[in-house]
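One chain comes next, on its own, written out as structure tokens in the form predicted alone.
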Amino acid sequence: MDAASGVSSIEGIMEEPHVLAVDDNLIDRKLVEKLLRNSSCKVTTAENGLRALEYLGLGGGDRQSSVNDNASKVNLIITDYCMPGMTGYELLKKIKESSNMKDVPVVIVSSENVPTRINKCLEEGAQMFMLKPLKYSDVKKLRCQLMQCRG
């Protein structure tokens, strides 16, 4: 009974990661937001690139500094590719840009399996490139890849 026990103690201990999730789409927004709920992370969500930005405190604008708190609990940014606005991709480099940010992992999901899009999300610095619908099994091999980032 111990040992079962010890082991749920030191669970409680490990913090959960805090997700950003981006996404335009009420729905999908919605899917990611209890995928990731469902596996033991925080999550915040943002229904475009700006206001994500916002959230990380590289909007601009005075409020910058105050916001800029929320910006060191990210662990992980989630964003949709295809948004109005500003795409998944243009966020990505801005994030990139970023000397608080550049470390944060930031996985790009997209409905459309574009070969040329994929590779330059990668190159510009995406963890990862997964396609929608987001399952379960992404989800949690996405937690899998973030508790090795940060351990």
The other form holds:
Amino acid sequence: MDAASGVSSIEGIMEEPHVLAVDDNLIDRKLVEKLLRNSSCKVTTAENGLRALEYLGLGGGDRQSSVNDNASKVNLIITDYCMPGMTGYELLKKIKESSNMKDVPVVIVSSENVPTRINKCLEEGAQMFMLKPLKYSDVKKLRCQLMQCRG
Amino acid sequence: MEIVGQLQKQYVDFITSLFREAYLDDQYVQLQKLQDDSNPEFVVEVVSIFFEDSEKLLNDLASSLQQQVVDFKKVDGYVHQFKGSSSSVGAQRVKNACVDFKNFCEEKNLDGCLRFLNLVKQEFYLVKNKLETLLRLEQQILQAGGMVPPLE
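Okay, that was the form predicted alone. Show me the form predicted in complex with the partner chain next.
All chains and molecules follow, beginning with the one already shown.
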């Protein structure tokens, strides 16, 4: 770890990436939050797609947060696929349609290994598809991908 | 020291049997790995949420299956949640029962659903009992001044 003051802002972000984790299940939210925090990530959780969009400033409702603030801080979005209301796939689409969030990597997680579902998400621009429940090895893989993402 | 040794052996024997009998699977080990000094009650917290959530889900399942016209999609939704939670804490037998339960939901088979609701309920109370015993053993070890043997 480079402790010198010459660390660039990109490396700075990668030291402690800010992850937005979306899942309707409380236990899964707690697990992913702990997993990520233990892996030196900053974590914000959302219990559904709408709340996630609001946080990112893409909600369009009266609970819209300041657009620039949260959106620019998030380095990775991890979302469950099966959620009531807006699915993870629908959330992915909305993110990819937005001009300021479309380059943020989105990872879809699911408890079910359904090839058509996986392909659909990857085609829509998901960075990765992972099986729940996530482990430390999955987070390690994600961080490597994130590094490659930034070049 | 002797007491700690005895308790630790009891703990190891007990948890080994839980894995062997598939009450718990590797995900429980992952859960233990998440716990650290910054949050030494993490496993207890998560397991407690699992207990609460599950009781509620069992009630929701029972009432949804008692309706004049059963909404199988709704039932499936509840089972899906239960499957997810049990999988996340490593309650393997509960999870497996939920997988089969889901099939009956998809087939809109009321009889099958009712049977599997009973099975899921049974498995849940079994693992709840086992987990409570396990966590109690951990507490006893800690109170006796010992360390809980790490898993694997």
